[in-house]
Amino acid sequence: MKPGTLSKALKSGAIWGFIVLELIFFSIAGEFLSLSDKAFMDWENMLLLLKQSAPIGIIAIGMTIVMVNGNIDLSVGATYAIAAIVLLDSMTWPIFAGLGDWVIPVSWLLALAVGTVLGAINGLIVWKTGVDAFIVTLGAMLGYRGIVFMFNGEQPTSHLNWTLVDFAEAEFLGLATASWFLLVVTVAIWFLMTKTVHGRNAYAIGDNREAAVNAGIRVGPHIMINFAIIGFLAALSAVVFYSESGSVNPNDGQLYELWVITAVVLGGTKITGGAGSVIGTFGGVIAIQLLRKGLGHIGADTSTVNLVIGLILIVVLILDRQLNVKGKEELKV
């Protein structure tokens, strides 16, 4: 079997293995340990699970896209960040007193707007520059980041609608609102990617970005429109977690963007990128989000979730290494 052959088998279907081995794994520790009374596989357990993996699983759906162009995306949490802001805030403006709650649908509206035009501005940046996106968007990074803190300096930013809870605490067919979103997000991204020529291009971009050129795709303007996408994606993300909590402190979404890397990389997508898929993804977010919730089911605290998260991602950077290494016909793993 030929090394590329190999490598996109074994990443087709390890992350559900390793899913699989997390859920037996959490279940036989938790009653060998005796630490919870509750079954870790039941099944209020696993719908709660998809409902919590929605924060990070829409912002990481996003990043796939601009990683299998070959760029990466530091400023999401800030994006996160600042679209609830505007989303909480602008419900209280007097410009809207009269539409009462008319002024949800035009805040979701502001809140998408300000992060499809911020990760727009991201990619824009990125194609007239020629600067590398890693450094783009750190600077935006920091550049959001401040802004929120800005805004209301170190204080929260609240506001509660009762109307937008009943809607974000709803359920329809046993799923919570957020795990819909999550859901259509994933299968809209997927269409796009599979069977889209925006999402062919991707691939083409991510693999080879001069042959691209030579083949006459449009290479600047497709990087703005897919960081405008996970803009949008970030903004999308803060407007379902945000109806439903209604208060938003200046230091939300930190971090995010390396759960979010982490997630991608873990479903599959090549970090250097040309290859990867959505569906991945989405088992990279349950992956993790199992991990955290497996390991606290056993006790274990923050900090070890995240020393257990960061040497799983560094094993996974190796084995990616391994599986592309070009004109090896046999892996050294």
Given for the second form:
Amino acid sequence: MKPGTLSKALKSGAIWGFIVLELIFFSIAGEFLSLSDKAFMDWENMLLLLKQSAPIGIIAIGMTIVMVNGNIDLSVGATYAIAAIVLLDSMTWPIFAGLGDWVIPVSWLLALAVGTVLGAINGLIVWKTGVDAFIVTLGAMLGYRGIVFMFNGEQPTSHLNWTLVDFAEAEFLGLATASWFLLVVTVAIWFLMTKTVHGRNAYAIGDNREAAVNAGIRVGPHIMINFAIIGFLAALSAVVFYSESGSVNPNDGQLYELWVITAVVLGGTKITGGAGSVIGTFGGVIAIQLLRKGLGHIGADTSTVNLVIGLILIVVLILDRQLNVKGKEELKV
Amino acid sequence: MATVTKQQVGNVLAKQGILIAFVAFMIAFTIANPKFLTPDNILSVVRSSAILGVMALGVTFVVISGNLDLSVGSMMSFSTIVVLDLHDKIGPAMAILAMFAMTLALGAFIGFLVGYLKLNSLIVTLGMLSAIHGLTLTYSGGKNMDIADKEGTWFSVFGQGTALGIPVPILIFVALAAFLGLMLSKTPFGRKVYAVGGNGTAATFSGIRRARTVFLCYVMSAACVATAGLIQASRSLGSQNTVGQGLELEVLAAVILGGASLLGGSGTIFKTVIGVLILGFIQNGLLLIGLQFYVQFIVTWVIIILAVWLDIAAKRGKLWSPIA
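Condition change, the form predicted alone to the form predicted together with its partner chain:
Every chain and every other molecule in the complex is listed next, the one we just looked at coming first.
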């Protein structure tokens, strides 16, 4: 066996093993502890889980690209809130009054465009100024949130369009609209990362930026495109979620970056860049949602969920480190 | 010749840029509203910045050592809730001791993970942000904390008292800043912190125990957080579980504004204090000239990026990044 093969297999398989463990644990624990008489591994329950994973999941898929690239985006929660406000508010603008229900695609496009532009701004700043993405998006997290609050103060922005709600609650082949969005995004970004030049370049840049420059890859534009993609996906996540709920609070999306990054790291993406997979992130998202749901199922409250998620993230880091250290020692020999 | 002058201007800007920006800011706000530069207003700004400032002092150590601490906000909530809860049960003095012990234990745990196990500090403290938040909610049962006898306790002195006409929170902030500033610039430990952040491998080769230095930085940060929690608890004598939520960002913003590089190895306590004051005065100044409270978020965003950009631009001698 080639050195590192075992650790690689362990790493890519670990998240699915973890999911199976969770399923077994919550099914058994649910038998004894659950308040509801329904089994945890109920088909309906699992479908609901996929639907509930969509908002975090769609952003997490985008975060995977950015982190593979060696950057990070902390402003996704604020971008998500802005896109939601644009979506809900633009439906009531007088200039669109004559459109009837055709206002829906227009509002969608507006929201997605705003998200993409905000993401691209982050990317452009990282590219042109050379300031670390962590700082740029940390600042944007504050700045974009400020824009959210300026819109309606601390009041929620609400507009419920029933055609839109019907669409969001529709089911196609047994899956909810939100689940479809998550699956399509996962497949599309998986394709982008594994089958296209842009994807290969993203890995190359994250692995060794200087080498990538020397190899003639235009690092800056790639970084910007990836930030635009995560902005687009944050907006798409808002579109998927708020089509149904119809009301956005200015605090919505706060701490999303925490959940998203947790999912991405659980899925095996390296924080230093250069390694990670979209499928792994999908697993990470499912694992987290399972944990939240499972803990709720056996009667734990949100505080316990927060505690457990935080500790699991740390345990995963320790395990990851052990595996990596092994790999490095083998390399030295 | 011309390029040399440009370089020199750049150097001055890089070293003193934050001070220059600060002075320009103060002048602009004073012209906009004469009330801005009155002793009363200055005192109130500094007092309301004290909690943020005390936390920023500790985080400065962590950042200079080349790491991050995103958990200070939820850790502050934790210490506030704990000290308020214990105040009525075991008395103020014991409550303070117990709270410090618990908060330092949390700091030591993070320090162990980052220092000795060498885990990525961003992810570790992100996880701890969530975990400590959960811990706080579990501890309090989700309820807000209140002290039963709000009038008769000497506990209120840390947040509400004055000495020599100066509010106690300011005195704590100044004393702590002076103490930690001296520690960072004059003691062997301070030099080790810079060495570890500047070049960890070189520090290890020159015999510095890197893991222990990082560990101590986190413990120190936790001590500052506990102090901030004490001021917060004493000022309000009652608290929500979420009192510190989001503060980690403002703290980090203050430290970055002060010019500490997130790559480690640079920054000073004095500049962090300036960073804290800038944030406080921006907030205050924007309110005084009648702008919405939320505009400060946007202004902070622009200032952070400008400050860091100018800093690194001066170092590389070029305004635009070399990223292809």
